[in-house]
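Just one chain is shown here, as C-alpha cells, and it is the form predicted on its own.
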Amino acid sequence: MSFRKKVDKKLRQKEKKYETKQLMKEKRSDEYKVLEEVFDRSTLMTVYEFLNKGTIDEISGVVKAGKEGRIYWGRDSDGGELAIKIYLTVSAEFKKGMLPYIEGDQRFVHVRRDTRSLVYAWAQKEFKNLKRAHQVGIRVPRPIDVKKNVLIMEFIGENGVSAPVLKEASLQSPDKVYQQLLACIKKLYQKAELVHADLSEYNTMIWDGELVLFDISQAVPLEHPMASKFLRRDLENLHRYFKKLNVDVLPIEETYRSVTRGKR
C-alpha cells in the first residue's frame, strides 16, 4: 500500500471516529468549517501524523484565530489538554510581518524567503523560544512538538476555556503583577537570552495565580540587531498599561538598565 493510500485510509478512519463521537459535525460544526478552510493537504497530513503518534488524540474547536493562524483545543492520549497552533501558509501580510524578527536571528540565517519556508521557520522559532524560556523556569505553555506549520503545546486553561489575558483579568494587586512581569522580562533576558519583542496585556495570561507569557514566536536573541529597540518597546508597553492602573511605574530607562545589567 502506497504512503498516500495509507494516509487516506487513516483520514477515513479518523473522520469516522469523529462522526461517531459527533465532535465535529454536530457539536462544533462552525469550527469544523474553519478547520477545513485552514487545513490544506500538507497540514492535514502533518496533523494526522501527530494523531498516529499519539501526540494528539483528539482535536476540537478553534480557541483563538488571528492573522498568523488558528489555535485549536485538543487532548493527548493521556487526556491532557493541548493547544494546537496551525500557522497559515498563504498570508502575504503575515510574511511581511515576520521578516524583521527572522532577519538577524542567526538560528534562521539560511531560511529561504518563500512564504511556506518562512512560515515553517516561524513555527520552529516559537518552539525554540518556548523551549528556552521553559528551561530557565519562565512560565510559558510547555512546548511538546512541532513539524512544518503545526506546533503542539500545553493548553493554558481548563476544559477548552483559555485562561484570561492580563487585559481581561481582575487584578487585586496591580503593583505586584507589575513587579512580577518586570522580573519575568529580566529573567527572559538574563537567563533565556531572549527579548519578547511583542509584550503587552494581550499576550500575558494569568493562571493559577501565575503570569504566563505566550505568543513568543517573534522573540529574538540578544545578538539580534533590533533586540534593544524591541526591549524598549516591551518596556514602554508595560509602562503604559500599568500607569493606567495607577501603579507607581519606574522610568523606562531605569527598567532598561535593570533588565540589561551585565549583558550589554
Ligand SMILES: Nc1ncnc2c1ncn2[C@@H]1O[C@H](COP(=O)(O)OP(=O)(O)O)[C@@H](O)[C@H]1O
The other form holds:
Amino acid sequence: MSFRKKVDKKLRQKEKKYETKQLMKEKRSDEYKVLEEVFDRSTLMTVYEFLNKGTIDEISGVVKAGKEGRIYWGRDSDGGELAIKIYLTVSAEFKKGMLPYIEGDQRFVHVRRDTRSLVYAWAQKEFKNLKRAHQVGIRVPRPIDVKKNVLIMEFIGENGVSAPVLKEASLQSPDKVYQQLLACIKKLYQKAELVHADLSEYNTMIWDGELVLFDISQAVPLEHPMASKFLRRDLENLHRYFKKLNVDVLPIEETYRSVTRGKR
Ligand SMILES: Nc1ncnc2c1ncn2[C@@H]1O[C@H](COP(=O)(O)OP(=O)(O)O)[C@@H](O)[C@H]1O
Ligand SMILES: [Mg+2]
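Would you mind generating the form predicted in complex with the ligand now that we have the form predicted on its own?
Complete assembly follows, chain above in first position.
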C-alpha cells in the first residue's frame, strides 16, 4: 500500500470514529439513556455500529421489556419501521433454558458454553430460523441483520404499535385461523425443515388478516433429537387453544402424521 493510501485509510478510520461519537451525542435521548442503563458497553457499541452503517436510522420506544431481552422500535433510513431485539447477556436462567435447544442443533455444535457466547448464538439462531422460514414463504418478520446480541427485523404493526398476538386478536373465524396455523406448522416442517418448539397464542401475531409467526429463536431443525417431542407439544398447544374456541380440532396424532408426512 502506498504512503498516500495508508494516510487516506487512517483518516477514514478517524472520521468514522468521530462520526460514531457525534452520532452518539446527537441521538442522545431518553431512549438512549434507557439503553445505557440496561445494556453493557459491547451491546451499546453494536447498536452504534448499526446506526453508523445506516441499518438503523432511529431507535426509540421500548415495545416490550422482558427478563431475557427487550424489543425496541426503530426506523431505517427510508423510514421503514424496525423491530430491534436485544438480548441481555447476563441471565443465568436464560442460559439453562437455552441449552436443550442449542445442544443437538448441528448449526451450533462449536459454540462455547459461557453465557455470552450462548446468547450470541441464540440471536444468530433466531436470525437463521427467520431466514429459513422467510425463504420458503412463511410469514415471519423479515430478518434484516444480526450482530452479537442485537437482531434487526421487520416491524409487524404500525407506528410503533405491534400487531395483536393471537391471544389478543378477536377472530371472526377461528376455524380458518386454526387451519392456517396448522398449514404454517406443516410448511415450516416440510419446506423450512424446522419445528417451532414454542408455538402458542403468544408467539403468533395477526396482521393484515394474515398469521405471522415470530419469536422463533428456539426453533430446531428436524434432525434435533427432541424435534418430534417439540412438534407434538406445539400441536398440543394448537389443539388446546382452538378447542377452547369451540373449533372442531383434529386428533393430535392425525395432525402429527399430516405435518410429518414423507419426512419421517
Ligand atoms: N417483529 C416484531 N414486530 C412488532 N412487534 C414485535 C416483533 N417482535 C416482537 N414484538 C413484540 O414484542 C413482544 C415480545 O417479543 P418476543 O420475540 O416474543 O420476545 P420474548 O423472547 O421476550 O418473548 C411480542 O409479544 C410483540 O408484541
Ligand atoms: Mg415471546
